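To begin, one chain is listed below as structure tokens, in the form predicted on its own.
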Amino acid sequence: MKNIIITGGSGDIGGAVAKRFLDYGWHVHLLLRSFESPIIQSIMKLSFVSVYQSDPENEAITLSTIQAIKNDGVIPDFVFHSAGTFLWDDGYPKQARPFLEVRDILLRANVKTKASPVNAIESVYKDSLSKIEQAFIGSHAANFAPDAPERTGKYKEEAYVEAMSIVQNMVNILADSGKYKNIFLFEPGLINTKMAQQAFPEERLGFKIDWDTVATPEQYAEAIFPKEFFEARQ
């Protein structure tokens, strides 16, 4: 049996990602902060799912996270990296700070979830890495030009669009490392999660979506992870 660690588990894409690679006979090993998500809740139930609470932002909790599903005797043969802070410029709470310094704040904590997961494979798996495949969700955001309006206009983003551009790199230098099996980055666009209703209120963008007609994570799942890909790797 194959297997799959899932970073973000909790989130709506983690949750969709592992449903689809259940129903293609993987076992599935989640890190996730939250156990409260529907989603998760029937997963846990579900035979072949493993199950860690960890911190992605942490990076001391995330090596030990990794280790121990090493323990378990587990050599993932994919990682997908969902987990993501995600925090807009204008969505931190306003402090008595500089807004270099909380621009500080919101750029370590974007970068760092995606980053210690990585840093975790490649420590505990160094001696596996040729056998590891790994997808990460990136975000169009990386491609702002750094004097863009977007980046400087009423909702500030300058933080999130700069942590963007360092994951897109990271992922390129991975790519270019020749360590692993296979390195993917996925641009996610427009899907129907509630970070996304969240994030994307009709005051932030001047016009309301019509969330009906956005692709849902499971459809999003089905779309990156086609049965080609699964029946490639039987």
Ligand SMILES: NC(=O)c1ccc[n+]([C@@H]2O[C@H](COP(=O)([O-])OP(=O)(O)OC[C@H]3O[C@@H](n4cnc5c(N)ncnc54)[C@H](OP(=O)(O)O)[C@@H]3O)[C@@H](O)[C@H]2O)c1
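For the two forms, the rigid core is made up of the largest set of C-alpha atoms that agree within 1.5 Å on superposition. Residue numbers count along the first chain shown, from 1. Remember, predicted model here, so these are calculated numbers, not experimental data. First, how it differs from the form predicted in complex with the named molecule.
With the core held fixed, the Cα of residue 109 is displaced between these two forms by 2 Å or more.
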Given for the second form:
Amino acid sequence: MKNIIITGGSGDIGGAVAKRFLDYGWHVHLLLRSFESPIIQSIMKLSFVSVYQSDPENEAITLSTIQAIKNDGVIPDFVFHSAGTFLWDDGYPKQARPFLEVRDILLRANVKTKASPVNAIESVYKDSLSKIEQAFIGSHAANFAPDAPERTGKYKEEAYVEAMSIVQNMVNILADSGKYKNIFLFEPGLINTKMAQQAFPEERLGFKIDWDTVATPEQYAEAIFPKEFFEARQ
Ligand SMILES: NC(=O)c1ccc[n+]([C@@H]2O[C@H](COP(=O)([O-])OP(=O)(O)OC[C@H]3O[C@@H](n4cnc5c(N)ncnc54)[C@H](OP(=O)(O)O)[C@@H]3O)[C@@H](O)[C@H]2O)c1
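Having seen the form predicted on its own, please provide the structure of the form predicted in complex with the named molecule.
Then the entire complex follows, led off by the chain already shown.
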């Protein structure tokens, strides 16, 4: 049986990816900070789901979680890094946080949550890295926003964009290292999740997004992991 480790599996995209892999008969290992979401409550009842309370922001906790997975006799075939936040720098307006504090929150939530599991995998599975594939969710903002003053100015997205550029660099370095079987970076644009709706309200954008026309997490999971993906890994 194939094994996937998912961070951020309580989220809309992480949860949809978890269900997709379960549908194709994989054993899903979820690293979660919280267990309350309806997605998790439904997934936890299924066979071939292992849930680990963890915190991908925390290097030491993540290391002991990955070690626990190994102690259960599991070598992951795939690691899907979905933990992170889609909230931009002004995602905390009511709290009126200073820029450096927001920057720290966004770097921890979007970079540390990926770096800690990567480091843990490298350390715990150092003899098996060439068998492991990893996929990261970043943001296409890393490509266009640094040169787009209306993004970093009007919408105050500097810290989010910085975090996403670091993620992109980190993923490129991992891919170039040649240590892993495969490294993927997904930059989805906009997916209809609760967090995306929170990040892009009409009051912030000045126009209303028709969320019915935006891809659902399930559609997105199917797009990035089509049936051919699973057939190639049987
Ligand atoms: N939705 C979009 O349009 C879109 C676009 C581009 C990129 N993304 C990225 O895709 C990923 C999934 O997004 P989503 O829309 O499915 O959001 P979501 O429902 O909020 O899922 C994100 C999950 O990440 C986990 N997490 C762990 N550490 C976190 C931290 N420090 N701060 C915030 N969350 C943390 C949370 O799970 P636990 O609390 O259980 O650990 C949370 O459920 C995120 O990394 C997001 O940035 C989304």
